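In the form predicted on its own, a lone chain appears below as structure tokens.
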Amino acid sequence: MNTPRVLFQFDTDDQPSTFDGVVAVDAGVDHLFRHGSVTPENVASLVHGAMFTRGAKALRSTAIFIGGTDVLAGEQLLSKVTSTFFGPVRVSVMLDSNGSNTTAAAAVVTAAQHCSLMNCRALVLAGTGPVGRRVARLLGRHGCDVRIGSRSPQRAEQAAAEISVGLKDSSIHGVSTAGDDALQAAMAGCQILIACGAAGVTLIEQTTLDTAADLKLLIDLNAVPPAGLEGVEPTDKGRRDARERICYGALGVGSLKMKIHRRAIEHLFACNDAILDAEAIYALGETLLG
């Protein structure tokens, strides 16, 4: 008899999420246990209930999940589970608060099927949000020349800063986009443009956005109206629009969002030892184009 997989799904927020509940039973869990307001202080009875109720064969069978609204708190509740670990004892464990590793991992999965990641110039915009930040440092790590762009030069310098951590050789810089000169200039030479702004906020009007001469890429990952990149459709997946600029909406790259994360909860149960951050989730989102 197979032994049945088990998803311990720990969400920071008071509630669990239905919508990560429901693509883990879709990607074949058999048992779903769900736990809300986990934090790092509570969370080390949940895993070692994870980890001491199975042999060392069936752990592969038993896994985790990280969500809920609050990336740094994902985070830190990642920290503590690994932590808690010791030696071969351990289960499989996947990050995506709020969504933004498996986003990020949809937007760049899916640049990289229109241009050479390699020598090519983005912008990211709201690039010092969570999954800007997690766009930016995928897209740095394949070779592309990021830009981060914020109302706060200073706070898309830190950004780029601190993405650029361990990743040899990368070129991410962060530049100020507050007003049109500002915009303009942060899309000078830029191939690919990435909106990772907040729901219902538009970052740059239609105007603005026909000055760029070198843009080949458009892609909004905002759904709800107003578009983050004006004249960009939540529904656009590969259009071309009157410049021949192909544009992707947020619902666009979703279709591939949630088979990366159905992916992802897959293969936590190919062994007991994973641990699926943005670019092992990047990863599997390039399996999904062989």
Contents of the next structure:
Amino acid sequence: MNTPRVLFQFDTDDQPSTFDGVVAVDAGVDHLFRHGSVTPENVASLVHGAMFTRGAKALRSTAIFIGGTDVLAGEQLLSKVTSTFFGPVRVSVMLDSNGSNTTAAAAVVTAAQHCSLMNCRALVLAGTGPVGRRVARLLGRHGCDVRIGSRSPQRAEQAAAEISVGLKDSSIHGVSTAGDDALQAAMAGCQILIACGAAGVTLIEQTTLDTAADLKLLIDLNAVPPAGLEGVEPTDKGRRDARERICYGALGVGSLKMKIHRRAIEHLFACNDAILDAEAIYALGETLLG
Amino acid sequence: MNTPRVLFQFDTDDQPSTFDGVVAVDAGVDHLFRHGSVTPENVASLVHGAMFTRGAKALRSTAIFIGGTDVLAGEQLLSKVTSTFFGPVRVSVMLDSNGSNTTAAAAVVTAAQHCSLMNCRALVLAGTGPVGRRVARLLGRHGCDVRIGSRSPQRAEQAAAEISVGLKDSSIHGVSTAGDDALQAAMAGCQILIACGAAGVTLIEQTTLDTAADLKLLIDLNAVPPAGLEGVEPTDKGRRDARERICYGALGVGSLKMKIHRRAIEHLFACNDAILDAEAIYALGETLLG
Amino acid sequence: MNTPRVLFQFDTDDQPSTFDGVVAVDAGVDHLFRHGSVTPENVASLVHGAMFTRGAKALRSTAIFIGGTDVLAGEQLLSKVTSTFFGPVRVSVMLDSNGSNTTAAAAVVTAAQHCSLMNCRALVLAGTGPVGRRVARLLGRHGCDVRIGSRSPQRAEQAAAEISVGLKDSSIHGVSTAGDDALQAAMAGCQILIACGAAGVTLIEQTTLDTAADLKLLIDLNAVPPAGLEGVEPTDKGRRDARERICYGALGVGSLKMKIHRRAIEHLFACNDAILDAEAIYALGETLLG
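Starting from the form predicted on its own above, please write out the structure of the form predicted in complex with another copy of the chain.
And the full complex, kicking off with our chain again.
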């Protein structure tokens, strides 16, 4: 009998996500241990159950998934989980609170399909949130000249500084997006525009969007009408608009996001020491393209 | 690989029912996601996990079961769950809070085995509660002349009016069952008597019961002594008493109830848009008879 | 189709133990129903879900595991669970709160491998706690002359009296271990020393330990440095120290403990009426030796 694949689902919300649960079993997990209300304070003994129940060879058949709507809480949980391990006594862990990592990976993999990131400039709208930061960092790591947009230029610059830490030769800057003039300035010279805003909030209107001469690719990660980028539909998946710009909506990048999520879950069981945060998940996403 | 069958168990109690869980896995569910303390307020995001994780063909491999001891809370949850779906993006749902639907279906299927419902009159004792209402409505839908009994005639008439909504040509009336005279009047002309009262409460005594000349079938859904219908044992399963009346107790209809429950769970995975409330569950129960 | 093996995991802590969960699935459980915050007040209806869902032959495919960090709470839960059963309507139950039963069984099976318990004297340090009491009772049942050590001689004697109840011809006594003189007196004539103290607390220092002339076997169940018995390492597994004493640490008895735990879970499904507390689990442990 093979050792069954057990995934611990640690969710920072009261009710553990059913979404993450279905993806896990569709990725081949045999037993899913679903926990809500997991915190840095109560997680250590739950992690011990992964560390001390199976021998060295079988450790790779246990893994941990961290989810929930609060990405910051998920990041703190990931930190506590990995610090509980010692030496080879560890299991693989994935963080995808609020779908942040798989969404960011899917957006940037999609961008890389259409643009050479090394030679591009991108504007990430609502770039100071957890998805925006991940998108910006992934773009920056792959050589893209990145602008992080926020209504508050101070927050934009702070986010840019924080996510630039540890990146060599990257160019990530904060820009203001408060008002049409600022938006136009922010879009100048950008080929890529990715909107990472809250559900149902329009970040930029069609008329303003149409002033940007260089835009080739529009990705809107908001699935709830009205659109984050006016004119982009949630179901857009490579559609060319009237100006020949390639458009993707949230559902349009959704199927790739789901594939990346399942692929990442599968990868957890390939070894016992993977830590799947934004960059590792992006790397898995790249392997999914033909 | 076939898509695994995932059932979301939404329970309105703190601890999700183990009873409903065992029936689910015995009906072939591969993965059971068990949630307690589910409310109309927190259920929408849990439902999204059913709607947005699988493609159109695989949607039928996810389903939702609603349970818990509070039938009213379950009904409210069912309403919220079905209103969260849109268009074809939906999964099958079953409501069986407190076993109300499977119990009512088993009682009425049992009654239909022994009596032609079209030509019968039935008295439903404690008919204003969730099981009683379901029993009365199922009987009424199949042409039975139904009397809903309650110690309060106002409550009885109100329940009769509420459950008659949408039924054509049905005859459902409220009657008082406060005192022996009222009980005797209520039983006059009835071939069927079904007791749906609380556990361990006797609703009618043997001597009163013996005054009813036309009774052919006694069904007592209370499993906890003393009996709801004095003289009927929980294990009675078609026993004829001294007056040749056919008797069923709660355990006597229990095996059919369990078969209906399992059959209903199986049916959830036959399509992605079933809503299994009292009538649909009754229809499944009918198919189980040889 | 075989009836799937369902284990109800009743945990007295808020978060049900992942450790116990992994061992269960590694022992062949098909579906694990994990419940936290289980109390004597809310457990009865959860037990009903085991009793009333499956027919007589299939009852053995449902079982109950009681765990959590609080052994006393677990014992109270076991009592409530078994009193909920009636007649043949029951399922097998195992208690292993805080690993107390499997740990005690592993320690005493290990001791019996090296010493003839019938002809030995043993000192159980921190013997008034739940693991210590189980170790002492198992030793006493097998003919060992047992001393229960505690810093409080009153508590030691009370524990000795309590666990002697129902044991014939056993010799279990309480002794003081407060201070080096008391420890030396307590160890006099003992071949076996088993430390059952709290994590990271040294119960006896090397110099004191070395005054005991008769000791042949040292077992320290504390896995967290510093050692409970100074000089014994957690990983010791039959190591002979400078005085030719055989040493076991917590990890050294851990692999046997895990085997016993898995074996006990498997045994739950061999019948529908096993109650696996300390002695039954010890008996299963004995069968594991070649």
